[in-house]
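A lone chain, given as structure tokens: the form predicted alone.
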Amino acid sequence: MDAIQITLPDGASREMPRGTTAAQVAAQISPRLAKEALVARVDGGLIDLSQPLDRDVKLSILTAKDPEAVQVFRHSAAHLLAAAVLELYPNVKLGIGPPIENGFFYEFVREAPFTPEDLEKIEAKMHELASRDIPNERKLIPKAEALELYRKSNQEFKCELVEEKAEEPMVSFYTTGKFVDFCRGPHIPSTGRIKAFKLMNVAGAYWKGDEKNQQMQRIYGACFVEQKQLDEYLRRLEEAKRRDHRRVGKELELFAVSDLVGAGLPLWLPKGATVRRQLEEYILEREREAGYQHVYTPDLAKVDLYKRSGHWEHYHEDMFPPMELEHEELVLRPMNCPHHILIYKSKRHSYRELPVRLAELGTMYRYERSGVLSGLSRVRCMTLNDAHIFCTPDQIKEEFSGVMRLVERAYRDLGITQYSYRLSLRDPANTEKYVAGDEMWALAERVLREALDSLGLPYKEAPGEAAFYGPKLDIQLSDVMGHEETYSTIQIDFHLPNQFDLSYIGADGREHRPVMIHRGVISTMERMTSYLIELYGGAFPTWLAPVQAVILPITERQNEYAATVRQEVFSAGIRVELDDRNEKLQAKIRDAQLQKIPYMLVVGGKEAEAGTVSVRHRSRGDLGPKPMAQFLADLRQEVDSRALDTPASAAK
């Protein structure tokens, strides 16, 4: 018998006939594995379960527990979508259909736009094709034959792909019913496993992402191996929509956008400005405690400054164009570090003064493309909680630890619990993105690793995510959908001190080069506010809430007493409003609830006579009557302590 050796992940080896498939191996291992198998890995590469094995191999059978297999599953779902669309609309032209996070998409050219009703029909057809358990079959055909196949069916985009990507002499194709696709695969064996999916929306897209090319319609779908996973995803999606900071920001009158101002340039309304001001005051207080000195620097500078720093060479595509003024070129700054460097350089420093910690709520401008702009989370004008620490090499670890303590204190006070650490490193092969200096990079990366390890922080490494001048620790926050974004960052920089010839006088009386640490603790005011809006769904902790209490007189006869109460609450430093509209009490309470105001102080005849207020909390309901002095003392304590979930008087 012509046999081959198949080595499994546990090290066991099986002798099988040449031509055995991975599906047959799975069946020998266990019926359950054969049922759950999606794809196989052979010597590091993925293959179809039905592909014959013709040599000794290391073989792994992958199931839904393997992320790679799930992406193959979603790729097969994209093929199922294309097959369904071709059944219903035979004249469409096909683009590409890859798997994506949580699902898939496929691109089509069709004269009429796809409507929601069309998506319902397509989804029903997908279920029909899935129920028929149609095989996903791989075929190899000559390139010329492949081109002729697509020319006959007027699939010009597929012809283009075959011309560009197909390697002679044979081309890999997959068929799913009537759908034939130029695809290297692999795919799951058949359509029968694909049950938990939902078509989500249609979006415009340009062929190959180039706006000079044909515009296509891209149908997006969500897809999971199990229905319960899809149900949970759709539930979280609804929750994300409910918390979307753009919707909540509009409802709560936090910020607005105007075409007359421009995309990515939000207007802070009074209530949103109040939230932002509380964040600013909070972080300034924390930084003063940690020994930072606060500075102010201009929002623009000569282009020469950024040429010297290297930003112009490595970052100019993300900067706004220069402005010519009296024979000088000025540019809106994309970051604050060059300005802070010049403040440090404005005087001589002794080693006894170091570390020097300079901080600023610095406004910056970045040319974000219109397609990525979103509310407060992606903007073109932003104010960063920025700081730069100038220290000796021996002080790096201590300063790094101090920044980490500041970050974790801020997250705790803001109620942020879902975050992770990413060590962002350079890609040595990318000489255009990163400044040269292997020794400098190696030292900076080693110092960062040692500092992280000494703190016992778990982190993952991300090559290619470093700043152009040095590695950094990025602290990633997760939203309700599990998507991660960088909010806090700590960067070790040996490069810019060299660029600007920075120095300090050491104990030996000689000049030495300081190390620079760039750090942002609570990100930009725009991005952090957007995150907190979604974290709390607009129901901010009392200390952050734009309006902390509202006075609700039951009838007009209590308006005078209500005004007195309002003044007393205001004098206690509480942000308070008076709702003296000629409306029923329940309507006033409902409106206060919709505005997510923490405390509603109801005043009627009894309260006016006793000098009390009847306290309601937005989430805990009726807290009963309270003497004004007691309520204000409790509320003041809640605000001053920046409590997250301890409504005043709730336990009394």
Ligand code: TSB
Given for the second form:
Amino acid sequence: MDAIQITLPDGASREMPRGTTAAQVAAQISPRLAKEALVARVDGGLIDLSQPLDRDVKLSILTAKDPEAVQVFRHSAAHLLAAAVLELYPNVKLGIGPPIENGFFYEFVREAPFTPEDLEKIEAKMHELASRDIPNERKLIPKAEALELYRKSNQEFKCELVEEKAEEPMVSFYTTGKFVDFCRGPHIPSTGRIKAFKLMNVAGAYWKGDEKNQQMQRIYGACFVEQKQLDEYLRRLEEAKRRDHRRVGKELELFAVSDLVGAGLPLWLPKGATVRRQLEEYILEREREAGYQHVYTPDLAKVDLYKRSGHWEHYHEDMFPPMELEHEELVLRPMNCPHHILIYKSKRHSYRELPVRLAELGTMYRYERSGVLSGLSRVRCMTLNDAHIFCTPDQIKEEFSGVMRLVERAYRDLGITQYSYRLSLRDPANTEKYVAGDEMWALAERVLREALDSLGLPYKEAPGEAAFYGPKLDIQLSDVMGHEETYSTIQIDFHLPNQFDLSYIGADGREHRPVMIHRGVISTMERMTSYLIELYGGAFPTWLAPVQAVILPITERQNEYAATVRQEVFSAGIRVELDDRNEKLQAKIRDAQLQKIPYMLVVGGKEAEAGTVSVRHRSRGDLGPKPMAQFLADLRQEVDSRALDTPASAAK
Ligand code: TSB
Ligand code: ZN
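Next up, the form predicted in complex with this ligand, please; the one we just looked at was the form predicted alone.
Once more the chain from above appears, this time first in line as the rest of the complex follows.
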């Protein structure tokens, strides 16, 4: 027999006839594996289960437990989508159709937009094609033939892909019934197992992501191997939508956007402004404790300042264009560092004064592209909890640890428990984005790594994510949709001190160059507020809540007593409202609950007589009557200790 050796992941080796397929191997191992198999891995690459094996190989049979196999499954689902669309709308032109996180998409050009009803029809067609269990078959055809095939069917985008991608004379195609796609594969054997999917939406996209190209419609689908995974995903998505800060921000009147003001320029409404004010006061207090000095500096400066700093050369694309007046060019600042540097430089410094820690809730402006703007989390005008530490090289490590302590303390007080560390490094090849100086970069990177290692912090590395002037440690949080962003950041900078010729007088009486640490502890007020809104689903811990208590008189007869209660609570420094509308108590409670106000103080005839309030908490429910003094003392304690409701219960 012409045999080959097939080695399985457990090390066992089998002799099989040449031409055996992975599917046959799976069947030999167990009927269950044969049923669950999706694709195979040979010597590192993925292949179809039906592809004959013609040499000795290491083979693994992959099932839904393997994330790569699930992506293959999703890719096959994308083909199924295209097949269904072509059956229903034979004249559409095809773009690309890859798997993505949690699903897939396929791109089409069609004059009429796909409507929700179209999506329903397409989904039904996909189910129909799936139930026919049509095989996905791989074919190799000559490139010229492939081009001819696509030319005949007017698939110009596919022609372009074949032209560009196919280096070999033969190109691989996959057919699913009548549907034929130029595709490297691999795919799952047939359509029958694709059941757990849902078409989610249609979005515009340019061919190859280039706005000069033709606009296409992308149909997105969610897709899993098992129905219960899809159900769970859709449930999580619903929950995420419910907590989406853009939605909650509107419902709870925290912030608004206006077309007339412009994209990425949110307006803080009174309630949102109150939350922000709490955050600001909180972090300023922590910084005062930690030896920071607070400054105020203007939001704009001459372009020359940014030419000197290097922003003009390396950060230009992210800045608003300059404005000219009286023969000067001014520009909105994209960062606060240069202003702080000039404050440092406004006097001479001795080594004894170092570290100098200059902090500011600094407002800055960045030209974020309209496509990436999102609510409060990515904006064009933002106020950063910023500081620049000027220190000696010996002090870097201790300063770094000091910032880490601030971050940990702030996260604890804000209830943030899930985060990861990212060491953001430059991409040495990208000279446009990063300042030159291999030695300087290597040193800054080494200092950062040492600081991280001495604190024992686990981190992942991200080349190409450094600031233009130096590497940084970023702290990453994910929003409800699982999208990760940088919040806290600590950056080591040897570049700007040079550019501005900064110095301090050392113990030797000579001038030395200080090092700069740029750091943001709670990020921008915008981004942090967006995170907290989602973390708490709008039910902020009492110390942050815009309204901490609301007085609810049962009938108009208690309005007077209610007003004195309100006054007393207000005098105790609590943010309080009085709901004396002529409404039923139930309606008032419902509204307060929707507003996620932590405490509702119900006052009826009994309470008025006894000088008490009946306390109701938004998540703990009815807490019974309490004398005013006791309620206020408890509440003060809760606010001062910044007690946290657990997010899960708070969000109910
Ligand atoms: C820390 N010069 C430093 C500063 O001294 C600096 O500006 N660093 S930064 O560019 O990384 O920005 C600081 C933080 O601002 C980021 O870590 C991020 O949390 C936040 N941020 C950046 N861009 C935006 C944006 N478009 N919208 C909201 N927040 C943003
Ligand atoms: Zn800075």
